[in-house]
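In structure tokens, the next block holds one chain alone, the form predicted on its own.
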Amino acid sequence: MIGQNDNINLEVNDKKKIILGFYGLFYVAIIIIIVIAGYSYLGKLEGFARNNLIPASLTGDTTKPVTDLPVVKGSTTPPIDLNSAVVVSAEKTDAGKKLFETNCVSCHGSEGKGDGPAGKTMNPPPRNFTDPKGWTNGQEFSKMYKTLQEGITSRGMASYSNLLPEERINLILYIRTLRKDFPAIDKNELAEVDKAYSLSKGLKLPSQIPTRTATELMLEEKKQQETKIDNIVNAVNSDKTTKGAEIFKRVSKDIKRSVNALASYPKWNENETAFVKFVSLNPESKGFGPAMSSVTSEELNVLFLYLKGLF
């Protein structure tokens, strides 16, 4: 009787292991089934966050060529008059309206809420015109302006020096329509405004080349600069006779570095004094070695003259 209960026993001890084993194999299935089924839900949510929340102006096409910057030839803007230039007319709100379209929407909203489709993202979030509380620089039209032409980096507002003083004043004239209550202009204020920024004696706007055309002259300008710094090496070095070369290579340790040195700041060969401070300053970082110290004013003159004409 007791070896037919352990059998028993040991039976119902195998029944039991195998009804957990399969209740585990079962909550490993669940568990991998809502792993997965997280993961595509989180990769459609990407897709329709990127869709829905930010406009395809934004992100863009990245498999089309990025179009480089025109050639614009610089120009002066003229003078504005902002007594007369901050006065509302429905022609200069309506040119606003359209820069805001254009410039503003994206983050700040249609309405100006600071509710746009880009600005969702953003923290802080961008700036509620029809709000007046909280203004970093402030909601007087001098404190507009100034957001406008320097932008408020820490709160990701972007500068929009690139538009035409009267453009972002006419921005201005329209954002101030979305509330009723934007404090009054005064004269003060556009005093400071034309102070700071010269308004009134019109701007000088630089010229614009393509980006890659500006960093072909970049490169093309560095080529030329370490050919020409080569070519002075060269002349120093097979230089066997010129009293200025001989004292120039005892006092150098490392004659590349010297001419490195004295190319990236060109104010030295104004006079002796300048090349002689020059010189003092960190001499080895400029490749000069101690046997500077110890050369005779005569010397340090010819070195000076002789350097001049290799420049």
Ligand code: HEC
Second form
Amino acid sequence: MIGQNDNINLEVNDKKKIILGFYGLFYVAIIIIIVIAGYSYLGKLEGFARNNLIPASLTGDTTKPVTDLPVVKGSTTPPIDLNSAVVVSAEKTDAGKKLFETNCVSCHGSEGKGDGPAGKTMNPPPRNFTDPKGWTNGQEFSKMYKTLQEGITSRGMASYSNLLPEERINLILYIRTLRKDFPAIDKNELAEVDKAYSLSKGLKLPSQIPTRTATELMLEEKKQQETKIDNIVNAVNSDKTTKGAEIFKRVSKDIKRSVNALASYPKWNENETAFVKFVSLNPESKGFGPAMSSVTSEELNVLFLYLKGLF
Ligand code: HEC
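Alternative state: the form predicted in complex with the ligand, after the form predicted on its own:
Let's see the whole complex now, leading with the same chain.
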């Protein structure tokens, strides 16, 4: 029977439910308001970023151009013995003449008189090599080498540092044939040149690659590695005939994890001992189960050869 007290209790319970329900709605409403406020804040954040009020990096805007290093292929400058390199031969002056024709005649003229077509409007005009007077750096071998290596850029003479040392030397040997009275080359000035540009040592320039390209290459490599791992896992799973596959599936509780572990340490591949060492160290973390400890040495050998063939 339901008495009056029960009725009152029911009513109280109903009220509690209504109140609780109201609070429930209240919380839902608060959460909705927070979410809406959050969205509008994020929207404004972008607006700020567009107006450069906050740095682009805070909103993840990476579309702004970033200056990065250019790609430079590593190169080596072969060591050179200046004393023998400056001994004149027809071969060297011919090589120098060819270089002169492709690189220099436009300004210095075909006879080196400083009257090339591109030099007509230049001020100062390109050097006339047949005239001994008025040289900026000087007409000695060491001074001409400096000119070709560093250029006199403020006066319109470019640097030819992109040529090999030997090519610069041959150019100078050729220029020296254009007149009889160039000063003789002395040993001291050769030693100076050698010291200034470490010619007898040779020079190794490392390759350089932009950070962005490097990141892309790394991501690409990672993708390739992942594809390789997926392919191996698929090959193992679909292999129902090979003894090696059968053993592998028996000893590994998680083929993908095992393949990943093996891929991360390629040295296991060298010989069976290395493989056993690798697998028995923390086998669980590499996906190998207790069955691993009960394989026979013959099975181990089959397994090793099978895996070696997969990777
Ligand atoms: C774009 C035009 C131009 C080209 C190309 C050019 N030169 Fe020159 N060169 C000049 C000018 C201009 C001067 C004069 C600079 C000065 O008076 O200081 C000069 C001066 C020189 C000098 C004399 C520097 C001195 O001490 O006065 C030498 C040596 C020289 N050039 C060699 C070369 C050789 C070798 C090449 C080719 C590999 C070459 N130049 C290509 C414009 C050029």
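Whichever C-alpha set is largest while still superposing within 1.5 Å between the two forms counts as the rigid core. Numbering follows the first chain given and starts at 1. All of these numbers come straight from a predicted model, not from anything done at the bench.
Shown in the overlay between the two forms, fitted on the rigid core, is a CA shift at K97 smaller than 2 Å.
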